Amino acid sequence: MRAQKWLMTILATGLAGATPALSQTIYPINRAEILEGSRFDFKVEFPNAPTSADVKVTINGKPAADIFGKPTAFTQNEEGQKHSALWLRGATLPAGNYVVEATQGANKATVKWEVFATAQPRRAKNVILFIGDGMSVAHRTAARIMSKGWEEGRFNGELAIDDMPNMALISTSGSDSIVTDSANSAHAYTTGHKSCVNALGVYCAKNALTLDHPKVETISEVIKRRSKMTIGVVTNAEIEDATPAAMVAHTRRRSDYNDIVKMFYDVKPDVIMGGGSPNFLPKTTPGSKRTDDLDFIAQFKAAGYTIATTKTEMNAAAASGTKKLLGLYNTSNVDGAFDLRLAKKGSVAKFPDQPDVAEQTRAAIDMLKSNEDGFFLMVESGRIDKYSHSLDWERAVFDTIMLDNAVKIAKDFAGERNDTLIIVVPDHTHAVSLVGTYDDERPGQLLRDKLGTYADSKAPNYGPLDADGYPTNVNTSRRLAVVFGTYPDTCDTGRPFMDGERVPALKSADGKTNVANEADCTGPLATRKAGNLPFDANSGVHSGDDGILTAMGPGAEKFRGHKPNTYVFRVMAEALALGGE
């Protein structure tokens, strides 16, 4: 009888598991935290293409146009699709709490926003945001062991990224998924809004074209519009890649590199450094990746920028007092510290005079610091992530040490000034752990025979450190055992890849799935591993684990406990007092 009653209840409530009714979608989304006076596109999408007479939108009980002080626009069958849309581009709001209701017949959708003010006077003159792309706890721990040493349970020094007074756990989920990509996670830091995978500076609506989605203002745009501060963007990835692009871009598709270059030109950060030169060159130039005749090298020159293509040129520009620099040091990503210093692989032979992230940071600060109104500098160590995707942990950890050296330069600049907020944070994490050490002296012929855990995890015997804290030999008899939790079919060797970045898997004969790279499967300790990722994966993937944020300077005390990634934007905006009409 009870089962029959349960069944009747299910039938009466509309069949559990049936497709839910479509509902209105409001952008910005529910629980958005919006900087007072920052610009955003307000959009409501209505399913089934109703007319304007069939819908109603209110904010705090009043017509939306009354609250914004501007008329909204309504489009039935937007872009020929089966929905209608109400828009207001470039909306702003004063501080307060807002309830937005969109009514269509009997259906009502509701979202709530908090528009926050920022107190005056401004607390920080400068903000330096360091992003270790994909940097996880194991990267930090391994970097500390490799660059500081370990003895009798204690480290022989602290990393600059660890030695800060404030710390918080940062969660990085996007609006559409638990595990983020680098685009919408960096977007959270630079806009304060959540968005979806592959999105930069936009919410993910139904628009067909990638540049038409509802936009939200980036911190670079707010700073340029409201202050005389200077801005720097530094990375060792391609400058159009997700994290640096998040400083300026508005696109639903992070791979819109040609559009992103134009967006860099539109915003004009004062210092721009990274790789990725082909998207700046007109299509008639050999090696160009543009599809038009625009020459952004020439346009930046005409706008007063010095162009640098090598470390020598970068240092000369900084020494000469240059205030505007476009530095493009590689046609792709700038090589990481492991190849620049030790292995000399990657593209080092082709580009022998590339600066590393620490050297770029020093030059950027030298060029920005003379501005009496202060500066905002974003620095990314982008290849921690890329090397973690390829399961090449030694290269990832070398780039963690490089990030640490860059942070030390910033801390030395900040010194006793007490006017510079420094934040170090990953945009997401990887499933990576330090589980012991491999010791070639242990008996047995298999890689797992060489793994020492617990009492057998003895200190590694890496070569002596160079002046910048990098071990000069990592292919030694006792090495850290760092393992990844996600991988395709692959083979482990338990040794660093001295002949070039690891390629864990290759495309199979069917052209769709991936198989282990047999080049890694024939060495003395090579161990074949069946992948735990879908068969179309050829590398490791991001994790949804929290990241560690450390910070110092005015405003840093607000970082404690657990925070969402959007909170980083809020702290920076409050420190710089960026709010206001």
Contents of the next structure:
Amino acid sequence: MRAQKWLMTILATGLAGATPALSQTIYPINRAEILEGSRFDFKVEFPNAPTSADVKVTINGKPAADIFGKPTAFTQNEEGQKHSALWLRGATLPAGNYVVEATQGANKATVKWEVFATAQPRRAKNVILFIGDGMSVAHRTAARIMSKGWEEGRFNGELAIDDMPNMALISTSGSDSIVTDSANSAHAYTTGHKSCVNALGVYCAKNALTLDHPKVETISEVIKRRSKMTIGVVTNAEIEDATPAAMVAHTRRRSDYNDIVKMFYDVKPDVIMGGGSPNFLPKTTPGSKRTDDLDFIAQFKAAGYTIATTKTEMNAAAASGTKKLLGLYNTSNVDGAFDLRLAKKGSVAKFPDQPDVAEQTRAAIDMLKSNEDGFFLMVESGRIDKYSHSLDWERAVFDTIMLDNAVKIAKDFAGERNDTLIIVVPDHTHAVSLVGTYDDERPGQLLRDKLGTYADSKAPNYGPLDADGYPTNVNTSRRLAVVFGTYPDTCDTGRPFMDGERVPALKSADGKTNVANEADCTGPLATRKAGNLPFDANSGVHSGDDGILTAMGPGAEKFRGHKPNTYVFRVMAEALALGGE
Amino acid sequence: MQQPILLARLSRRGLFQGLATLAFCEAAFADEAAAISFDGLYKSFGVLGFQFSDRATSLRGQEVRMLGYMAPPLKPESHFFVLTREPLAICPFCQSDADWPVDIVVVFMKAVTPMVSAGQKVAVSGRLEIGSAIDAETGFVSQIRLVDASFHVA
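If the structure you just shared is the form predicted alone, then what does the corresponding form predicted in complex with its partner chain look like?
Below is the whole assembly, all chains and molecules, this chain first.
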């Protein structure tokens, strides 16, 4: 007994000694996979602010500066903080395996990197990356039932996103947490590096300012540096939002919208479409959210871009042969398919001529496809996630159908060309599941009485489909029962929210906790639920469940089994042969 | 909602009676601010910016009343809060993936005041300020403000 206690003490002490709080930290982090020739900032942080004489950094046993062929810079007490830092910004390495050691007194930290080459010749002329933000298995299944129909256990058609030859499970964790956010997860696709929540194109070091953290190159920057390919960034979220921003941005804080607009301007993707216009306007323009006098509408115009603010203007630009387009269709997010088609709520009255993601995709491909050097297009259906946060599953599933329509347009373009890699993937998932149908005809007065499970989960009686595969009525007597696994205090109604996006909870007067939105608590079937999330949550949260990736075209065969999200970058980089100086 | 009722009563009264009460009412109205709605603030509202309405422009610097919803406040007691047209599903102060609607009105109170639940509809009175401003303390950017304001639950 005593011996066991002694052993446990030793183990505990040993573990405490291994905690990373006081050890050297090396960026890029352990097990980083780095594209050959891509730019990255090398940084080592040493705790307790040692002098340069007290530390040593080697790569494969040689001084780091020798391996990089460039001098490193050492700063004691970086930014007045209690650490010292060794930097090399804009480092590159040839392909190979690297062991980086940072020694400080008796402490040695070690990370390993794999710098990977990409085989020539390039296999894909074009890559189209579709990101269904937050798209989970239940979204797909519900979209398939709603949009294709279900009879006697079989679907009456396949979704375009399902009907692809290759598939993989994708895990989306960040370096700091099992469950991540859309900034960090999109960053994994566009850089191939694992980083932390809220980060775009950077590792999360100790720097005080959000733009100073160690950067890694985005796929847009690699493409612009190495080739004459054109680039499109298309979303129905705000263009500064995490997923589209990951194409161009380097910041520790995804909410740096004004900086992100400037980063779009610096990288200049050829086609840029989404919402979020206020951060393009100088502060003197009413409606601006900028804090300076920079007018990015004028700057993009001067750089040769056509500006579109409506679907009509977008289509006119595409039809007239425009090659560079800045399309901003809403001051906030572009309205989702449910509001554009059925409910007409949200900001549809204010912005009556907004394109949806499928229409944007068609226009973007039209503008990009004539480039003989090929194109890279990222398309996000951004509100699958946002509507899942607000537990408004019908809106989330309508935007899954919208993504499916966009993918169909891309597949029609790819056709028999066999030169276009198409990938469809979520950036993370939500805790959402399809468990049966609510049937108003079932006996009982409570919402749970109306829930048909197992043998009682009958097909829904939604209205007939419109030409684009959306049901024309979902507020019917027998409806899918889609439930969320995470929620604040809220009231379920079991019905679609025809008067506008669901608001599940509201902040209470103390500014800390959230309480159910009483507007949903008074209907005939309204059911009060005690939340299962921390009290500061006012909406559903992301899950750590794997997401499903489907793919077709050259390179797609590499997707199988289970892969980390960073692998998506690697497959795209290999298909386009982006490695090398 | 007192002001419209008073006005309606006035219009139904006879001229003499009306004139007789006018002096009294003028005194009362001097404290009553002009009501303006969220929609009434703008003449046009486009992706590339909006134009303030003539009425909003004419009320600049004057005492006005607005109805709206208190956005989730930064602190339970504060000297400022954000007034929104609709109740907010999100808390832009607390979530990095949430952004403010473009048509917010920022309310700076006369004094630090306890906030109410974010679901509450509130009536705010304050002096109307128009034009871009950045709050020195919070860095918050606003186009329309009510300053030296007070509010009550509507």
